[in-house]
Amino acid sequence: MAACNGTGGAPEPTASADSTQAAADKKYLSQPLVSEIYTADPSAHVWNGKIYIYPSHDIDGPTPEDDLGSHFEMRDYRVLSMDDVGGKVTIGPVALDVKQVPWASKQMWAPDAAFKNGTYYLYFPAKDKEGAFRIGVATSKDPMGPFKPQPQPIKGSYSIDPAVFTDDDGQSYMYFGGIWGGQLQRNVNGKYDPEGSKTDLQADDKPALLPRVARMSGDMLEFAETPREVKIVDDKGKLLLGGDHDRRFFEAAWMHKYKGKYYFSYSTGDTHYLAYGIGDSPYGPFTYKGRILEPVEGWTTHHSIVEKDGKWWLFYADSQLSGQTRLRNVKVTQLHYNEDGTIKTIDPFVR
């Protein structure tokens, strides 16, 4: 495990006897980056030659597990930093707390960050006072924070899992959305329906719900356009169907660019894969190409992909430390491409 430097008096996670034995029976491809706190959903970026990771901060709350993720009760963010993969990892102090966000009530889920013109932007989903997920933004002059939130969520935002990609021309785009507890199925037309489906469109033979993308405004605080669908298609150009749980989008959008092509990656949720498609535009469409990561220990998997010193890295999470779905730990492993530009599938375990 990389060396860790915790700050803020965070307690050391402790594993149960059962989870400790389960961990002993498995050989993990990589080890947790930090053990002082529980972290998940790592969004990694390289700024000023350093790697900054913006994860969720898992806590052990009282809410029973359910299919809507109510047991993920995160309420603040802590930023991780390291000079290089394998080096010392620093855990920053609280970068943003739900109590600082006027419109938010709870569940500070998977965030992302961006940098432009000397300012760092932290994008985060949280439930508003009516129980609907919205996406907020907070700013700082320091990549570790603290971040100051805007008084209102981004206009026209909904659902979860913001991921902001800045193209070579400097234009930025936000990708977002998640079904089930992420509420995308309750925002089909951009307006929240509290009585909507708890899962998806419930139409396995129809095209699956699609993630959203919107170009960002120049100040990075708003959408510059109405969010549009991100089309994910098969090799014949047909949209993936709702019943295709091994390939269809569930949550955890991420975008990166490799050799001029756009790689849109995401989680399939209840089948626990990280999948991806390749396209010629940041808007898509993206042709499904395969899996990046096979299922990890734990229910959820949410990732990021970043280049550092000529190597590509996959950041992800599992539940090795706790053996509990709600208490996860972030990891990293090297990502490799085939000659044709496809990504070599990673097994999170050493068989």
Ligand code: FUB
Contents of the next structure:
Amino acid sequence: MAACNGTGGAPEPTASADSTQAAADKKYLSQPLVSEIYTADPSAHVWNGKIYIYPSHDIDGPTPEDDLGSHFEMRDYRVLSMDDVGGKVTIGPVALDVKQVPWASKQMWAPDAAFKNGTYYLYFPAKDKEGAFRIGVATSKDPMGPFKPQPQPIKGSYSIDPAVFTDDDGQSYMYFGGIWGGQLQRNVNGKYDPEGSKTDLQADDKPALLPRVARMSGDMLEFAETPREVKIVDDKGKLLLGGDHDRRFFEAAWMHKYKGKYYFSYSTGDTHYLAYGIGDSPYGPFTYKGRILEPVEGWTTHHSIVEKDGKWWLFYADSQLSGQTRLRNVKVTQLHYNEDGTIKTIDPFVR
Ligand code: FUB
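Mind pulling up the form predicted together with this ligand next to the form predicted on its own we just looked at?
Below is the entire complex, every chain and molecule, led by the chain shown above.
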């Protein structure tokens, strides 16, 4: 696999450089799905027997790294597709560009997609002209796009990382939110506060900020209700605390259903885990059950979980190709359950 090179031509590798590279690659559990562009935050879906991945498209921008993620300066989306895990990966053309979205100014962060009534929906967070994250939606008849954006963000939307789950009864729900640069803590009073905290509620002994969920309207373009908090509790039913950085929600919500139970998974951000809880309703509460993935190379990871042909897959990202947090690459590995329905924790490195 050719190394991704965002800035120009790389020197041709020599035979010994090749074997050093091969040895280095072996320490990772899985290899990047594509190396021609940088990608992150993979939201995978199985449609028409194929796997479609809706990732962020990372670019090398000028902004220095900070705790608000200002260095994630993405401007467009490209969709990936493959017939099966292990098969050839196709990189689609630009599916949506920030320039096409009248309300958006910058930072096209982690997207997701949904399919209903013959239409594909691309959900994406971006900063509006005031610097507040909102969530937009764009539609297409083709899962690869191009997508046509709605002129306004979804009414009542805020923060980042939309993930849309459709239940067996056909009802769809959007999960979203993220603290720090994701601005959840700046939206606690029903309005974006640009002067709000840069991190979280700054109250370690109080319940942590919670992700949000809203049922989608029939046309999938709006919320059908005011977003509710998604409760994540410990095994005694108590909400996880703000200071519990190993377990509390940070960003990267995802929902999947396994054997009739609802699995809400997310990133713990500054402690770098993918964690999850299990519940009996799409609204929760979700009882914390453990970790799905140990920390990867790079600051963030963000995932999705899908079933194809009876096997379950975890899509995630790390910084293997670039060694830089802002330039990530998506990966996939198989996910396994224990007899009791808990998920076997995955180590992204071969030790
Ligand atoms: O990719 C930009 C942001 O970083 C995403 O929205 C977060 O989930 C984190 O991966």
